[in-house]
Each structure stands twice: as C-alpha cells, then as structure tokens.
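To begin, one chain is listed below as structure tokens, in the form predicted alone.
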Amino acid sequence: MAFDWQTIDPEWSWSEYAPRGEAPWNAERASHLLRRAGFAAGPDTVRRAAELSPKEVIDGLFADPPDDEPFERESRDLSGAVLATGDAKNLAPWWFHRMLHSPQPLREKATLFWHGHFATSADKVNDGQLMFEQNALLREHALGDFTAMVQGISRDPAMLIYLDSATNRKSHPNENYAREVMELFCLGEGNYTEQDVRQVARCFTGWEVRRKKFRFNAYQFDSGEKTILGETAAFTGEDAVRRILEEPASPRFIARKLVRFFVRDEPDAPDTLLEPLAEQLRNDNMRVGGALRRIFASRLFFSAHAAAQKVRSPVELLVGLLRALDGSANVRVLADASDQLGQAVFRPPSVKGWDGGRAWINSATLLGRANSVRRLLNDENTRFGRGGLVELARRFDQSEPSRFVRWLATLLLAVPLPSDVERQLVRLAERGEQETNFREVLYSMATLPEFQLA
C-alpha cells in the first residue's frame, strides 16, 4: 500500500518523542539519530548516546566546537596543501576527510545538504580556491541563518561564475541566477512569474568577480524601479533576496527540503504537515537550527514512517560504513568510489543537484556499490579502530560470531536482519581465518538490500 502523508497528524508528527514501552530509547534509536544527523557513529558513541536522553544527544550534535579544536587545525593545514596544488579535483578527498573524522558530523551532513541545494560544479568554475570558499560559506551557515546564506551565495564568486551572473549587465540582464534563486533555492515552481524573473535579474546587474572576489560595478547596475512579487521599489540584489524570502512559500519550501533529506525520501510532504516547521522557521527569522532540532526530537522522526525510509547516498554509504566502525581509509579512494557511484562532491550533475532517493539505486549502481565496498575492504589503508575488525570486535566483547553479526547489524542497519540471512552470516563468520571471515561478513552485509536504507 502506498504511503499517504494525509493520514499523519501534523500535531502528533512534530510533538516531542518520549521514550516509552513500545518505543524505548536504546542503541537502535540512537544509531538512527546519529545516522541521519551525521553519517553514523562508532560503538562507543552509540553506547554513550543510549545512556543519555535524546535531548542531551541532540544538544551535543548542535554544540559548537572549541576555538582550538585540533581537528579544525588539521583540516586547515590539509586544505592549505590542497589549494597549493591549484587543482579543484583535490578538494573532494579533503572533504571526505572532514566527513569521516569531524567531531561535528551534523554540520558536515548539513553542509552536504546545502551543497546539493545550492549546487555548483568545479567542472565549470574550475577554480579550487573559489569552490573551497563556497564550501566554507555553506558550512558557516549550515545550521544557522538561511537569509545570510542566500545573501552570501548570491555574491559568492563560484556561484556568480556557475550561473553566468558575473556577466549580468543593465543593457542585457542575465536571468539564470534570478530564475534559480526563486525556483531552486527559495520558493519552488509555481510561486513566481516570468515577469518576476526578469525583474529580479535587473536587481543583480553589475555584480561581478574581480581577482576572485565579488565586486559591485555601479556603472552596470540598473538602478530603476522593479516590481517583484507584487512590490515595487528601486530594488538592489540584496533587496531582491529579502523580498523573495518574505514570501510565505519560502519557509514551506525549505521545510519540505529538510524533511525530504533528513526524514523520508518520498512522497513529498504536503503543506499541512510542513506548516508547523514553516512557522518555526518564520518565528526564528529563517534560522534553520530550530526546525532541525524539532525534526530530530519529533515523534515522526523516531517512528516507522521515517526509519529505513531513505536510500543511502554514495557518500552516506561509504562514510557511514567507516564511521560506524571507527574506520579510516584512503580518502582519495573514497572520493573516487563516490564519484563512480554517481555522487561526485564539488561536481553535482546540474544546478538541481542530485535527485537522491530511489535514483541512487538500479542494477548497475547496486553492483557498483558492492564493488566499491570490496575495494575499500581490500585496501591496505583501511583500518577499523586503527587495526582490524577482529581487534575492534574484541575490544567491545563482540568477537563471538553470532554476537559479531548482531553487533554489526545494530551499528549498520536501519532494519532488523532477516533470520535466515543472519544465520548465513554467522556461518560465514565461523569459517577459516577470523579477520578474513569478519571482513567477508561486513562485505556481505554491506551488499544487502537492507544496507542501502538509512
């Protein structure tokens, strides 16, 4: 039977989840939260989360790191080395290093979300410094002020180049960015007219890139009156963004995108279910953190309507596999594997980003996913807890074959293992050399249909 959002009560959906008999707070639900609000978490992190309350775990996900966070210093050093090469292709391994090791997985997950939302490709921009700076802009505002993010992305040099807005002149306004800022970034189809597109394009005339920086060229700016979404004034580009975000459709549009990315792939949620989140965004002046907290703390998020209702993207599959097992790997291998599976970070396929959901899965990509996991497990640089799988399992007293299989399933799967599959995996774990067998169990589990679900 097809899922019907109309049967779900919005008040129930966004009320706070409270652990109870039929829905206890345990390792499985902690894993679900950490998988969706990040890329999965290792055994120690899951155990500690299960010992806290859901609110305490969510608070931790939103906590800001200290100014002297060692990981950030390491990441800055790595980015300096990457940018010194001048090759934008080297940015992908750098970002995989962040996603794999960052102590702020929610911020990285949200940055990935916004990268797909404000999609910009290095294939056209072809400047590693500009793509890096856009990535930093998205990360800075990923859990914060959406208005500031749209204002920033509107004058971002990489975006200006990607959507041809850097050549927007008053004598010949370019409509590319004007259209996308309404259709894809802020409002959605049906909430503006072609006349609005033409008028907004005039607002962004004179916005240029000089020496890799944004520059406003007053001589090329159309300073006349424009009518945008029913309001007439001598709008500037900043004014146009403000006017667009004042539309009631804007918070609903962003709420729908957040629910699709963090809760359930399909079908799209109706306005009635989204309205409480949209109202939260309005009340928070379009700061997204409150809406995200409400999503992660909700009864809907911890219900069967959300669990296992998303398909893992290639990034989520590869990074999640490693983070769930305290893993590390050659990040260039990870970036190449994700690229081959259809998710090349810094190179989305179009301004619409990645379709996601079921689009990730077909007979070819399923085989490709299996092959990518195999190559990752066979790579000599892949470690689990700085050693092997057996060593990691022993550290957590999970090295007995049946315990090992159930332990992996808790960490990696969003749904229970079928009993016959569990028996087959246990038999596989019992044969021959243990490290080899355990890696075969992990590979086999990662190729299951259940593993494709987040």
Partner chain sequence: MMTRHERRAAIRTLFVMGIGAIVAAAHADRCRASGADDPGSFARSAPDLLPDTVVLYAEIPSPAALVARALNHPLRARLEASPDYQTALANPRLTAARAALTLFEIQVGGDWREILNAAVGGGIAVAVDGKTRGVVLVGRASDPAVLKKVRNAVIRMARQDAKQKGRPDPFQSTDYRGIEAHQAGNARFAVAGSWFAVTNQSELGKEIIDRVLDEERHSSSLAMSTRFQEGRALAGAEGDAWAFADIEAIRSAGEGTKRLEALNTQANPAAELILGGVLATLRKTPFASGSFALTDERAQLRLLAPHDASWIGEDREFFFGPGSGGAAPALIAVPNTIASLSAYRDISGMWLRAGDLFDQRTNDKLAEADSNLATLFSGRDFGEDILGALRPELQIVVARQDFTDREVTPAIRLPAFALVGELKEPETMQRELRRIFQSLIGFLNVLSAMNGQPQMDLGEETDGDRRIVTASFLPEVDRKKGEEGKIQFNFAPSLAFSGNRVILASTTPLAKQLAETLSRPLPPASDPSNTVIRADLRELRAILDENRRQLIAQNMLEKGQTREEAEKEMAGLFALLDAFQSVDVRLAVGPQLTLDMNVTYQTDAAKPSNE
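Alongside the form predicted alone that was just displayed, please also present the structure of the form predicted together with its partner chain.
So it's only the chain below, everything else dropped.
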C-alpha cells in the first residue's frame, strides 16, 4: 500500500516519542537516530546511546562537546596544509576527514545539508580559500540562525562569483542573486513574482566582490524606494533578506527541506503536516535548532514512516560505512568515490544542489557503489578501530559467524536483514576469521539493497 501523508496526523507526528512496548528504545532506534542526525556511529557509541534516554542522546547531539578543541585544531592544521596547495580540489578530502572524525557529526551533517541548499561549485569559483570560508559560514550557522546564514551568504564572495553576481550596478541590476534568494534559498517557486525579482535586484545593487572580498559600493547602490512582496520602502539588501524571511512561505519552505533531508525522501510533505514545524521556526525567529530538535525527538521520526525511507547519498554511504565501524581511511579515495557516485562535495552539479532520493540510483551508480566499497575495503589504509575488522569484532565479542553478521546488520542497516540473506552471509562468515573473509562479508552487506537506504 502506497504511503500517503494525508493519513498522517500532524499533531501525532511532531509529538514527542516516548519508548513503549511496540516502539522500544533500543540499539536499532539509537542507530537510526545517530545515522540520520550524523553519519552513523560505532558500536560503543550506539551501546551507550541505547543505555541513555532518547532525550539525553539528542541533547548530546546539539551540545558543544567539551573536548572538541583538539579535533578543531587538527582540522585547522589540515585545512592550512590543503589550502597551501592552491588547488580547490583538495578541500573535498579535508571535509571528508571532518565528516569521518568530527565529535559533532550533527553539525557536519547539517553543514552538508546547507551546502546542498546554498549550492556553490568550486569548478566555477576556482578558489579554495573562498570555498573554505563559505563552508565555515555554513558550519557556524548550521544549527542556528537561518537569517544570519542568508545575510552571510548574500555577501559571500564564493556565492556571488558562482552566480555571476560579482558586480551589480545601479543601471543594470543583476537579477541572478535576487531570483535565487527567493526561489532556491528562502521561499520556493510560486511565492514571489517577477516584479519582486526585479525589485529585490535593486536592493542588492552596489554589492560587489573586489579582490576576493565583499565590498559595498555606495555609488552603485540604488537608494530609491522598492516594492517587495507588497511592501514599499527604501530597502537595502539586508532589509530585502529580512522582508523575504518574514513571508509565511519561508519557514514552510525550510521545514519541507528539513523533513525531506532528515526524515523521508518522498513524497514532499504537505503544508498541514509542516505547519507545527513552521510555527516553531517562526517563534524561534528562524533559528533552526529548535525545529531540528523537535524532528529528532518526534514520533514520526522514530516510526516506520521514517525508518529506511531515505536513499543514502554517496557521502552517507561511504562515511556511514566507516563511522558505523569506527573506521578510518584515505579520505582522497572517499572524496573520489563520492564524486564518481554523483556527489562531489564542493562541486554540486548546479545551483539547485543535489536532487537526492531516487536520483542517486541508476545502473551505473549501483555498480559504482559496490565497486567503491570494494576499493575502500581493499585499500590497506582502510582500518576499523585503527586495526582490522576481525580485531574490532573480537573486541566486542562478535566474531562468531552468526553474531558477526547480526552485529554488522544492527550497526549498518535500517531494516531487518531478510532471513535468507542472513543465512547466506553467515555461511560466508563461516569460511573463517580472516580479515579478507570478514571484509568480504562487510562488502556483501554493503551491496545489499537494504544498505542503500538509511
């Protein structure tokens, strides 16, 4: 029977999940949360999460970890080294290093979400430093103030270069950014007119990029009155952003994208379902943390309407495979594999970002997914818990064939392993406790249709 949002009660959806008999808080649900609000988590983390309450785990996801300074210092060092090469292509491996090792996986996941939302490609910007700075801006506001993020993006050199908006003169207002800020960033199609585009474009006149820095050129600014979305004033660019975000369509637009990214690929949620989230965003002055927290704590999120209802993106597939098993790897291989599978971070295919969902899957990418996992597992730099997969399984007392298969399934899959498949995998694991063999089991599991879902 096909899924229909109309049958889902919005109030039920966003009310808080409380563990019950038919919906217990266990390793599977903890895995689900850590997979969606991050990139999956290793056996220790999942076990600890299952022992806490859902609320405590979610609090932990949003809290600034007390011990992230060493990681941040490390990451800064690495970014310095990577930017010194002058090649923007090296930034992708650096970000994969963050996604793989950050103590704040939710922030990284949200940054990836916003990167798809405010899509900008290094192919065009052609400057690693500018892409890096935009990435930092997205990360800073990833769980916070959406208004501040849009204001920042409006003067972000990488974005303006990407949208051919590095100059914007009074006599010829450049409409590119004005259009995107409404259509793709804040409101969605149908919630503004072409007249609004032209008027908003006037607000951004004089906003320029000079020598890779944002500059306001007062001589080129059109200080006259503009009418935006029915309201007339001598708006500036900042005013225009503020005005756009006051539209009721704006929180709905953001809520819809959040639900699509964090809860369920398809179909898009209807307004009625989104209203509670939109209201929360409005009440929070467009700070996204509260709405996100509500999503992760919701009944809908922990229900069958959400579990395995997303196709893993290439990044989620690769980073998820490793993070679920405390893995580390050559991040260049990861970035390259993700690129081949259709998700080159820092190089989204168009201003619309990645489509996601079923668009990730075709014959080429499915075979590519299997081959990428193969390449990753054959790479001697791919390690689990800084060692072999056998060692890791033994450390958790899970190396006996049938336990090993079930253990992997809990950590990796969002749906139960079909019994027939499980039997085949156990037979494979029974060939012996060699690293090659265990990795072969892992490979086989990663090629299952189930693993392509999150």
